[in-house]
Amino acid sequence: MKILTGNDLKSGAVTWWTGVGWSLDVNDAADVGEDGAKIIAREEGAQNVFAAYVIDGVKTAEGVRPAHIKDRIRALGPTVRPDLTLKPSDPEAVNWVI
């Protein structure tokens, strides 16, 4: 699966294309299929997300995950404070990067 991910405008928070808009959560993600380059230059151009780039995704039981540990820390959140991360109450959500 092919998914999108770039950077929210105002915040710079990672943001993740759902099909319809862009969600914090990358288990919204959308499969883009090969239609990624089309939507990043509709949504860049619309200035609704900065620097964003499609990637490989797997769809599991758990929901979507990035292909590559760079774009699966950047799902998550920082890794050195597990208390900021985007599931902080979790204590395996770590594991999930590895």
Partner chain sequence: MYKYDEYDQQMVDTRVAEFRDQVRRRLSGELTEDQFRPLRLQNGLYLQLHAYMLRVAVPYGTLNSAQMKVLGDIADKYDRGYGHFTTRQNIQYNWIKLEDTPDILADLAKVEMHAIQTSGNCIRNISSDQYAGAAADELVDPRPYAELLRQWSSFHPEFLTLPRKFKIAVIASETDRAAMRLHDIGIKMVKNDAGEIGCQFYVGGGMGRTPMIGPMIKEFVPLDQLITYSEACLRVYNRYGRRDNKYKARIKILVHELGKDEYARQVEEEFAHLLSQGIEPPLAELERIKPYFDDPAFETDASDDLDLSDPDFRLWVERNCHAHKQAGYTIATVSLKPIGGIPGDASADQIRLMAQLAKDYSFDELRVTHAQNIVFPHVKKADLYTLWQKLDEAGLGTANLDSVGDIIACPGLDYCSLANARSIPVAQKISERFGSAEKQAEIGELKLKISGCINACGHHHAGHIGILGVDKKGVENYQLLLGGSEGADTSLGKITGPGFDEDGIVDAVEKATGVYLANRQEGERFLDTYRRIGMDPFKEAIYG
Contents of the next structure:
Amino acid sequence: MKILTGNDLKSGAVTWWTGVGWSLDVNDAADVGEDGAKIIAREEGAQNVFAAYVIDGVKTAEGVRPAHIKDRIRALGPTVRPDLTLKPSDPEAVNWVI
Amino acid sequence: MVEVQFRFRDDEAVNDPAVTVDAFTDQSNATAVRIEPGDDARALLPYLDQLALVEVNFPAWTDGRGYSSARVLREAGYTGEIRAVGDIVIDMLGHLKRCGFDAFAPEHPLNPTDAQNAFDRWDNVYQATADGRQPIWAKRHPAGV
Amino acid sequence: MYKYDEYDQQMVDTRVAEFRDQVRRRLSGELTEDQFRPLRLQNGLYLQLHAYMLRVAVPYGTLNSAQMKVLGDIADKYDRGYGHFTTRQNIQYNWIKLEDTPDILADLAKVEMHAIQTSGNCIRNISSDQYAGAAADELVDPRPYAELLRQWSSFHPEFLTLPRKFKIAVIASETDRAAMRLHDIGIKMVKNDAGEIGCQFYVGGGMGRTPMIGPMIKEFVPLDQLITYSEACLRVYNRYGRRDNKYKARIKILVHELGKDEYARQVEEEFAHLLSQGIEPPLAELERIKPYFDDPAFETDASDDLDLSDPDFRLWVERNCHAHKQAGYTIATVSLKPIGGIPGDASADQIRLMAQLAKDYSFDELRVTHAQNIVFPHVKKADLYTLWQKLDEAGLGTANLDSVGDIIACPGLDYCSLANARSIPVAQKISERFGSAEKQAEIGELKLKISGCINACGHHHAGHIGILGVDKKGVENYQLLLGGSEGADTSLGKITGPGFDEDGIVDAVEKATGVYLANRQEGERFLDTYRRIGMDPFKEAIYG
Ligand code: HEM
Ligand code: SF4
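Okay, that's the form predicted alone, but what's the structure of the form predicted in complex with the partner chain?
First the chain shown before, then all remaining chains and molecules of the complex.
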């Protein structure tokens, strides 16, 4: 699948396009098919997001997994500070990245 | 031609078409020339008396060669108009003026209030440049004391 | 330490107002991200993997305790309770909100700090020797000259949109503790035959993808021509540095392509012209700055005796303390490299504790080192044991300076959007593998440096052992380099061969140290042995 990610203008937080809006949780990411560029232009224009780009991902039983390690780290948080990731109480979360 | 949006000179605006540096040094009796980022402003030094307008083009504002071109001309004693043209953004204005620009013709007109704020921003400056403003070190040590 | 006068304060306050205005224009949509990026970068504001990142300048690495305290407070108030000290003697915060940045800058301005030109294609924060003003071996204190350059380079109207970033370092001793020749301009304070102090200029050094050691281009620039000569160096670069390819835009490429003699000739021509332009501050300005860096009120009869009966303390003194010019005092370095920790990170509480300790035991002063550690420059030996105990309680008592555990590591793929691989986990694993004091002591001085990509923020080219993260078809991979150095004997490391995975690189490092231990002669450091026996024995052990 093709998924769309960017950063929130005010906070800089990593966000994922859900089909109707932006979410902090990569598992909410929607398949944008061929529409990525169009959505980016609209959403950046409306200041809802910036530095947005389209990436490959796969949908698994556990959720959405970005194809590249860089985006998996963006989705979770720094692997060296599990306490600051989106899943601070899940010791297995880091393995999902790698 | 793009409008001059800001001008800090009292003399009559020069509107002669500007020729390229190559065309100018080759022949001509033109009184206006346009410097591109890759041109050597020093090629114009023998002809400063003849010139009334030098346009310095910024195809992209992040290419800062034009700042040096303007200072080179002012340091050589050129007193005619130096006009910044092209991709001119608010945040460059004060710095351009410090390097000797006294006219500004941005490709996309700028918000006049923001521009005025940018020109007025710095009450003091750390460096001596061709604009003649007294740098902070000179104020700290009046008359070279 | 330097103190702002009304002018300096006004400059910094004006910048806060300017940036507040730029942020307002960005949030209102007047500025697009493309237009805003170069502006925010000139204020040290990046976009990184998880959020905005703010880099705060620590000019020539010197801080007072009030400033250090504010750095801790900012970490709590606007970030997630920690900061990262960098190889450029600055501090970075990883979780900053755009809306908050004007207020952060305002908080910084209150203690004479800022983020001006900590990024972007302009003259960056000036770095210097972290032992300046304290080292026994310095000719003069380099910081007054660095301060003069700081003022000259701040908002220099001609040099804000250079071809690429521009880094200047100033040192004043034979032992180069600032990697001076790996800077765009390295300045070494020297004395000429007439006994006058002046500046020796090295231009065109740098790391990144094409590392180069800067050649000397002028042996002696008198103090009353320092600014004019610097301006000439920059103008030639601004006019002729390459702008067609950002990987060839650093001044090192210009100097390399022109040849150092031709570059020096062009600078000389520009210099001769600029000398008549009246751009040099009077020497009185240097004289005004100098007293700020006068020695603190040392006790002249302080004792050199130290009670070393506590073995842990003894180890720390041996590893982390350095000779001071004043009898009875020492320079103490706090290692931000606890075993298995994140190199360069410190919590808000640790930062504030160091601020308080500097006030109590180091004449209110601290330094940030390019090895990502913190220095107390002036500690009375009589106070040293108390200082160490307080540090140790807070997890800041690690005794490993310049040894294999004192690893320099860039943020890598855990934080950095340009990274190919993570640096920090590799640093942590190596640090644990070599964690025991006995092992570190056996190996002695070994500078290990890790970068997560070719940009070399972790100085991997200059490590006795360097590690470079690369991307091998989407999987993290690490190359090993041997033989780099950034001291007075600057050299660039060479790649040993094919790369490794995360565990493989840790093993490879261990094998390399094994070769050293088996081959070293009396008194040789790792680097010395490598230089003597060459790459082959290491290759054999690692790949054989
Ligand atoms: C996390 C965000 C960072 C980004 C995006 C970044 C970006 C870069 C880039 C692109 C270069 C190569 C410049 C060139 O070759 O022209 C570079 C070089 C460098 N950076 Fe960083 N960097 C970051 C963090 C750091 C940190 C944390 C440090 C200190 C630990 C650092 C210190 C340096 C140094 C010392 C160099 C080499 C300078 C030279 O080439 O002369 N950077 N950085
Ligand atoms: S070396 Fe690469 S990965 Fe490391 S901080 Fe610099 S740009 Fe990022």
